[in-house]
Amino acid sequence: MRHFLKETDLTVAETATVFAQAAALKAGRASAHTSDLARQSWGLLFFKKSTRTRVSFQVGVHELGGLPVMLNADDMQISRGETVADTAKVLSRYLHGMVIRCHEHALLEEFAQSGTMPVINALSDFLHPCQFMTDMFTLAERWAKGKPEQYVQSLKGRKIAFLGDTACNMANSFVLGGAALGLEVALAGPKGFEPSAEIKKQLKQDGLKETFSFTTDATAAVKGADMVYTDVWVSMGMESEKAERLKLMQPYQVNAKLLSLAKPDAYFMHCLPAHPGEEVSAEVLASPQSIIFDQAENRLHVQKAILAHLARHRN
C-alpha cells in the first residue's frame, strides 16, 4: 500500500517513471483511454474550494477506466463529528482509492493510517505535492527537449525563485520536493513569512539537506533564476489578514523588472488562480515567459500517472 502525501514519498526514480507515463498519456490522450483504473472506484474528498484539481482529477480518474465519486465535506457524516478513523474505515469498504484537499496535514495522515487503501494529497495548509509534480514536468518538457528519459536529470541544478509568502504550502513544497531533486530554491519574501521550523524539521525527517535560500530582497533570489515562481498573497482562510498582506508583500509582486533580473529564457509559473496586480502583473502573465496554461493543463497528465503508479503497487 502506497499513499502519495508529500513529494518525498515518491523517490526520484519513481518520479522519473511517473514523468514518463505521463508524457506517454499526454501524447497518448487523443486517441484512447486506458484501463489502470478500470473496475475501480475513487473518492475525491473535498474540504476546500478549487476548480483545476477538482476538474483534473475527475476527468483523470473517468479516462483511467475508473469511476470518480465525488465527496464534499460539508455533505458527509465527517462534517457532523463523524471521526476522520471511522469516515477512513467505512469508506475503505467502498472504494480503492482517495484523493483528498483539505486544510490540515494531520488530517491526511490520519486518513492514510486507518483507511486500507491508497490516499493522495490533492492539496493541504502544509504541501501541494501535486502541483508540485506538474510543475517539474512541465519545466522538464522543456528543459529535457522532449525527452522524458532526461525528465528528472535536467532539473538537477536549476534555479527557482519563490517570491512572496515563502511559509505557505506551495513555497513549503519547493523546499522539500527541491531537495529532493536537486534544485536551488531561492526564497524572497517579508521578514516573518520566511520557512518554518515545521518543514525544516520535515526536511530532517526525510534525510534531506536544506537546499533553499530565505531574503528579503527579491532582486536577490530573482537574479540569474531558471524560473520565477509566486502564488497569491491571501491564501483561503487567511482572508481577514488581507489589508496587512497586501501591503507587507507589495515588493515582491513578479513584474516585468523584477523578472528581467532572471535568465534571459527563464519562465514564470503561478499555481492559479492568480490575481493580476497584486502577486504578479498583468504584463507578466501575458508574457511568452508565462507558462502557466500548459501548467494548469499538465496536472491532468501527471497526477493519471500518480494514480496509476499507486493503483499498481495496491495490486
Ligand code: CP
Second form
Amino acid sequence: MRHFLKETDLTVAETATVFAQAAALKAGRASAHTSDLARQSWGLLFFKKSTRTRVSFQVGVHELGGLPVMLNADDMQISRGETVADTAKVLSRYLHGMVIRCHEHALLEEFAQSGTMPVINALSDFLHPCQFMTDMFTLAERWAKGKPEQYVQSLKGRKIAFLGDTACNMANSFVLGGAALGLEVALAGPKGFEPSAEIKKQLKQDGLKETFSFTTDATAAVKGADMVYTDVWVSMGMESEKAERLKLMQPYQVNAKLLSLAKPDAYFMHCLPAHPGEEVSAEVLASPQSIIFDQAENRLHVQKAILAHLARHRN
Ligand code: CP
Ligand code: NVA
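The structure above corresponds to the form predicted on its own; please give the structure of the form predicted in complex with the ligand next.
The next block holds the full complex; its first chain is the one shown before.
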C-alpha cells in the first residue's frame, strides 16, 4: 500500500513519472476523462478550510472516473471522540482511498497505518506535499520548455527564496522536497522561525543532505533567486499569534523592490490564499512574473497524476 503523506513518499523517478502523466492529463483534459479510478470511491476529509484543494481533488477524482465523497470532520463522529483508528478501519470498508487535510501530521500517519487504503496528505500543520509537487511541476513546465522528460532535471541547482513564515508547512515542504530534488532553498524570516528540529529529523530519516539556508536578511535570500515564494503569515490554526506575526514579518513582504533583487527572469509564486499588502504587495501578485493562477490550475493535473499513481500501486 502506497501513501503520499510527505514529498519523499515518491522517489525522484516516480516524481518524473507523475510529472509526465500530469503533463499528458493537462494536454488532454478538454477531450478525455480517464478510467484510472473507475468503480472507485475516494473520501475527501477536511478538518480545515479549503478552496483549491477541496475543489481540485473533487473534480480530479471525478475526471479519473471515480466518485469523490466529501467529508467534513465537523459532521462526523470523529469530532465527537470516535478514534482515528476506528474511523480509518470503517471507512476502509467503503472507500478505495482517502485525501485528508488536518492539523496534527500524526493523524495522517495513524490513519494510514490503521486503514487498508492509500492516504494522501492534503495539508497538515507539518507539510503540504501536493502543493509543493504542483509548484515544482509549474516551474518545470517553464524551465524544461514543455519537455516533460526533462521536468525533474530542470529543477536541479535552481535557487528558491522563501520569505516570511519560514517555519510553516509550506516552508517545511520546500526544505524536504527541495533537498530531494536538488534545489537550493534560501529561507528568510524572523528570528525564532528557523526550520524545526522535526523537519531536520525528517531529512535525516530520508537520508537527505540539507540544501536549505536560513537568514533574517530578506535581501540576501532573494539575491540571484530563480523563484521567490511566500505564504500567508498566519497559517490556519495560528490565529492567536496574528498581531505579533504581522509585526514580526513586515520586513519579509515580497514587493517590487525586493523582487527586483532576484534574477530578472525570476518567477513569483504563492500557494494562495494571498493577503495583498501583508506577505505580498498587490503589485507583485498582478505582475508578469507572478504565476499564481497557473499554480492553482496545476493542482488539478498533478493531483490527478498522484491519485492515478497510488491507485496503480495499490497492492
Ligand atoms: N493552496 C491551498 O492549499 O489552497 P486551499 O487552502 O484553498 O485548498
Ligand atoms: N500555510 C498555510 C497554507 C494554506 C494553503 C496554512 O497552513 O494555512
